[in-house]
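This document opens with one chain alone, in structure tokens, the form predicted alone.
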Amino acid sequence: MKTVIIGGGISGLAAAYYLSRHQPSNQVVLLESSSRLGGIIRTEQQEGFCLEAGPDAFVRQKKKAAELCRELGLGSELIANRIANQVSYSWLDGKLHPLPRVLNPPIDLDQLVASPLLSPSGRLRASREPEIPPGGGVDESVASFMGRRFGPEVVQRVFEPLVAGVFGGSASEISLPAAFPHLLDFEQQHGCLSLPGTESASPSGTKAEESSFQSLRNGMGQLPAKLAQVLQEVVQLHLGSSVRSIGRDGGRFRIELESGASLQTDSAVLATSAPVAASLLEGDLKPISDLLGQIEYAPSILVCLGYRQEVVDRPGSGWIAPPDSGKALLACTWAHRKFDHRCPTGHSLLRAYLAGRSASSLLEADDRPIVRIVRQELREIQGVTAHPVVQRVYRLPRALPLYKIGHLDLVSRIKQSLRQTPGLFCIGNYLDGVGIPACLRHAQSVAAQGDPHRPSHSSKSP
């Protein structure tokens, strides 16, 4: 049997790895259009600074990523984020204020109500959350759900920047059951999101005194690099191989390459973004293409700035800004505070993010105006006046899929269409979660029993 995987990001590499283990007799070919593997996971080392072009960590509670790292011999390279610096801030009225922990229930209502981010009327409305009856469990936006429970001010000043930071979209358009199903489940089970006498969990679901995230000592790029090294012996890896189209010839798939060559295969795994996958499918596969084409993405620009001095004057891991703050920057992570081994001692490394309209308008711009905007706003928000010795701009036109209202129904229809097309699979962060562990689980399910929409027991592990 022959399987062709299209896309050499983390999903495609993981699918190739799990296929080589679960189905060793399967001939696996992986095609990547660019000159490198890893997709949006990319790490560069420059003058002692560890620069991450994409995700810099994975959630510790979701164990699939750490398990894979250990299988690959990277267990000794795993590092946890610094516990003392888990606090983050939100920019409001010219100041950085501690951000309440609200992404995992039970939410500490006392902490939320005491937040300087809220006005007296906003605090009073939020304090009534335990009295608000649960909704009907329908597909509603994060803004609708949280506005019903805590009031519009909490949505505007707390959840809007958080949602924009995670999904690159507005809380009024992102589906709560698709993006944060645990919040809906908790409301349905307990009737509210805040319980008296409890401490809020961190965004990973762990308690505040525990580390929430894990990474690798020399950056997340170690993971795809190790996968590629392992796969060289068992999988045919082809870089610079762009696919033009995918069609069906009887019971097999025909893959046409931009080079003019073609491949015949028993099964095809599309491990690309949804728009790219949609652009490749033709003939009787067009209905699946039409569904995939409905998934939208948010662009992002990431700017890494390295300094030969400490430029942060408070504990914490960074800050976010509400989309209506008037700033181009959506967030800034203090990478040297978040993880060890990110820069030399006494130095600083900041990762600044632009998303949405700000990113869209600057995607085609040169690095210089982008860095100028970032440095100006860091000066205004953080008081950073030092000159960076390292600066790197990374553009991600399709950084994050937007889990909009109706996303779960759309994904259900995509999966149903794939079930009716034996041998064709789609995997990626637009289906069952944006994090690395979710991508790995889905890739493993393809290899374990050939159907990613009916996961085996092993694929259900967190």
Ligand SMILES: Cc1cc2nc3c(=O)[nH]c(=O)nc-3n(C[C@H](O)[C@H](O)[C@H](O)COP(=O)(O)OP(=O)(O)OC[C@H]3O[C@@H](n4cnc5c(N)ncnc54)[C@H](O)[C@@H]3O)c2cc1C
Contents of the next structure:
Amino acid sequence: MKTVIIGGGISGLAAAYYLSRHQPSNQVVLLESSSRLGGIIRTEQQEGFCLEAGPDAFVRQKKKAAELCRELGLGSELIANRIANQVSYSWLDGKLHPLPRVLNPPIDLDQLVASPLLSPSGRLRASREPEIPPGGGVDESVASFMGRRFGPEVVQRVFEPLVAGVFGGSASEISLPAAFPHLLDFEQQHGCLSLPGTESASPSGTKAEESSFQSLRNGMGQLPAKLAQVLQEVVQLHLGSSVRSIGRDGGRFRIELESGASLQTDSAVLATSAPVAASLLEGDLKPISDLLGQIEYAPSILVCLGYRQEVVDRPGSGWIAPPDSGKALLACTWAHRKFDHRCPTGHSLLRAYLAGRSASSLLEADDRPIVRIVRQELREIQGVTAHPVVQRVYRLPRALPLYKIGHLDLVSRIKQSLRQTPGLFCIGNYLDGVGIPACLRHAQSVAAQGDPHRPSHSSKSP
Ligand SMILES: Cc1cc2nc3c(=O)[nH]c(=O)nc-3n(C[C@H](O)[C@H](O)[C@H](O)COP(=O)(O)OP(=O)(O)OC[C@H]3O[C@@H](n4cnc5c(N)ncnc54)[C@H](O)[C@@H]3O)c2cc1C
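Please move on to the form predicted in complex with the named molecule, as the form predicted alone is already shown.
Full assembly next; the chain just shown is listed first.
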């Protein structure tokens, strides 16, 4: 049997890897439009600085990514984030304030209520959370869910910046059950999110004294690079091969390339973003295309700035700012504080993040004005006046899918349509979770069921 995978990001590479293990007799071809593999994952080394253009870590508690690294022989390359620097900050009223831990219940209500981010009335309202009855488990926005539980101020000052930072969208449009299903589960199970006398877990759900994130010594790019190395023995990898269309041809699929070449295959795995996947499907595959086309994406811009001196004046790994702060920047990671091996000793590496409106308006701009805005805001927010010796701008017009209200229903309709189209699969960060571990789990579940002659190939949520 022959399978063609379209897209050589982590989803496509992982699908090729798991297919080669689960079905070694399967002939696998991977087509990637660009000249490199890895998609959003991209690491560049410049003057001793390890620059990440996309993800810089994976959540430690979701074990799939570390498991794959070990399987590939990268176990000794895994590094954990520095525990002493797990605190992060939120920028409000001209100051950086420690950010309470709110993403993994039970939430420490004492810590939240003591936060200088909240006004006296905001604290009073938040402190009533344990008395608020649970909702009906319906699809509602993060703002509606958290507003109901903790009050509007916690939404505006804590959740808006977090949601913008993680999903690039607004808390009023992002679906709580799609983006943070564990919060809904906890509410349904315990009746509230803050249990008296409990300490909040770290952002990834680990205990405060455990590291939350893992990465690779030489950056996240090591993972796709290693996958490519392993796969070149068993899979046909074609770079610079942009697919133009996919249609059905009898019981098989016909894949047309921009180059004019075409391929016939028993099975096709679409591992691109949803809008690209939508644009490729033709003929009787159009209904699936219409569903995929409904998933929207947010752009982002990442700016890496490397300095030959320490430019951070406190422990921690960075900060976020509310989208209505009047600043273009939404967040900044102190990369050299988060992980070792990110730059020479005594140097520092900042990763500034723009998303949503500020990113859209600057996507077409040259590097120079973008860097100027970022440096000016870093000066205002954290007092950085030093001159960077390395500056690199990465633009991602379709960075992250927006898990808007109705997303779960849309995904279930996409999966239903795919079940009715044996041999056609869609994988990627728009279905079962945006993080790398979710992409890996989804790719593996599709690879395990990737025989088009099997009747069902529904994928399981992570
Ligand atoms: C700024 C940012 C930071 C992130 N940080 C983290 C993090 O810290 N931790 C984490 O776990 N996750 C993070 N994520 C999410 C994670 O990086 C992505 O969800 C994941 O890398 C997506 O991989 P993918 O393979 O599904 O898609 P992509 O990486 O988008 O790959 C799709 C591939 O398809 C190719 N392609 C497109 N069109 C065609 C065509 N017509 N023919 C052939 N090939 C085509 C593209 O060139 C690309 O290589 C982050 C994402 C962003 C944007």
